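Just one chain is shown here, as structure tokens, and it is the form predicted on its own.
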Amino acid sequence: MSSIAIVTVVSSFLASAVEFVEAVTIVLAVGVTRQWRSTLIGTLAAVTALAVLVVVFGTAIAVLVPIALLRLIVGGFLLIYGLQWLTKSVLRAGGAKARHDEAEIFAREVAALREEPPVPATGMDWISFTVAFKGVLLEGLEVAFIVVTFGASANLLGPAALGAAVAAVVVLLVAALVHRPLARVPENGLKFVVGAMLTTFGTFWAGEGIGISWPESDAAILVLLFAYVALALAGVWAVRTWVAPQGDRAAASAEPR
């Protein structure tokens, strides 16, 4: 397996097992609170539309798309998105955003759900269908386009498929074990890590779609993922020294003397 290949299956494992965890604790919270059986029909639904998607957009793109405006276009894309990801994850780093925490999802679905009407005794509850249904699918929706750019752009959509496929498997196995949402998954900085290389992969791909050169090919890969990070550190720092504070100072002075 080449380098670059390797790269995609590790970037899609990653982005795909953080997507996952937030998934696997809507499907928790609804199996737990309601019936399992119409739960996992709902996710196995889910999973299986995803799963079509993925083949029939990624190659339709791959195939129709030129190689040039593919990779300008998902580079785009890519670049947006791992940079939203990146913003998010250096604000929850630096202490002025509020760090994602999967009990506190879990605990406000069950809260939700036992507001619903009660399970029916007999056939398919519906509710619990649904709720997992969706929540699968729109978490599931982030995976699919990760999976479909990085194997449409880079020509790999094998790999790709393939590191999702490896992040579902082990987070599935690990919430049976467990029977509990993933909180001690260090789901903040994986989305920090995923970010940055989302961000590298997007101005890469940006750049050869509108002609520029890379200096040693995909060697500058490692080049641009070493200054993302390096700038997404110091905007940690920078948060931490002045955002911050401030921010702790305005909640102070709010609070009643």
Given for the second form:
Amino acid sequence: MSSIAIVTVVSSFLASAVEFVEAVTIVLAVGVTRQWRSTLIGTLAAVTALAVLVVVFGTAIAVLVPIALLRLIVGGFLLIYGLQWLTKSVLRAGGAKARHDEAEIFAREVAALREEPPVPATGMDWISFTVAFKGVLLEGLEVAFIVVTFGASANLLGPAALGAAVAAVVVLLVAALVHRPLARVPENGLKFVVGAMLTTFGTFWAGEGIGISWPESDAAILVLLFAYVALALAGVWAVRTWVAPQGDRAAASAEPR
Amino acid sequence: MRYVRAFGAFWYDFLVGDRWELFLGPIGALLLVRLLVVARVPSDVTGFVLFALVAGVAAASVGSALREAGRPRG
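Beyond the form predicted on its own, can we have the form predicted together with the partner chain?
Shown next: the complete complex, the earlier chain at its head.
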């Protein structure tokens, strides 16, 4: 397996793991609060829909769209998407934005589901089905998007899908074992790494799409990744120094006079 | 019509979200660097310019988010 294929598998695995952790939180909340059977059918239906989307769109895009145009469009999307993840991670790590908390999201989902009509005594509970289907489909669409873009740009649909599939198996196994939201997964840290990776690949492919011949070819990916990570870490430090005075002032005003 | 609007809203939220500059910034950066490529500026320069513009967009967005959150400048 080439180095770019390995990076593709790792990127796809990490990005997918983050999204699957969020999907599992929703599935667990619905299953625990309402009915497991309908929840699992909803989950399975969403996973099937996503697999079809990846195969159909991944293959069609790779076959029909010229590679230079494909890299520009896909690279542009990855760049936009990666920057969103990276900047949010920098703000979270710097303390300027609330961290993603799966336990809190789980509690909120459970509370909302308890206000729904009771589970029918027999047959399908369509509320469980719909909430699980929608949750898994929406979170999974981000995974499908990443797998299709990676697969199409580098002609590596297989490795990208492999990374996502391994992430799904790992997250599902852990969720089945612990049977509660995966709050201990360092989701914010993972988003930081994935954001840097998506931004890197986005810059590289979109750059190729507009006609840049990167010096040292694929090795430029590692240089870009290192540079983005270094800048993002500097950004975290800058945000912390920006945020800290507010905390100091709040503490000072709370002191007894 | 409701589904079309919901479909549009989903993609808007997916790509633009609450930070429009992270959508328009990279597009502007790519357009600008494309002009440099057409003007036959060497690839190592255009590559660096693209990286610097993207990093600048990210920094501006983080700064804008901090200002909107009402944080002091220190």
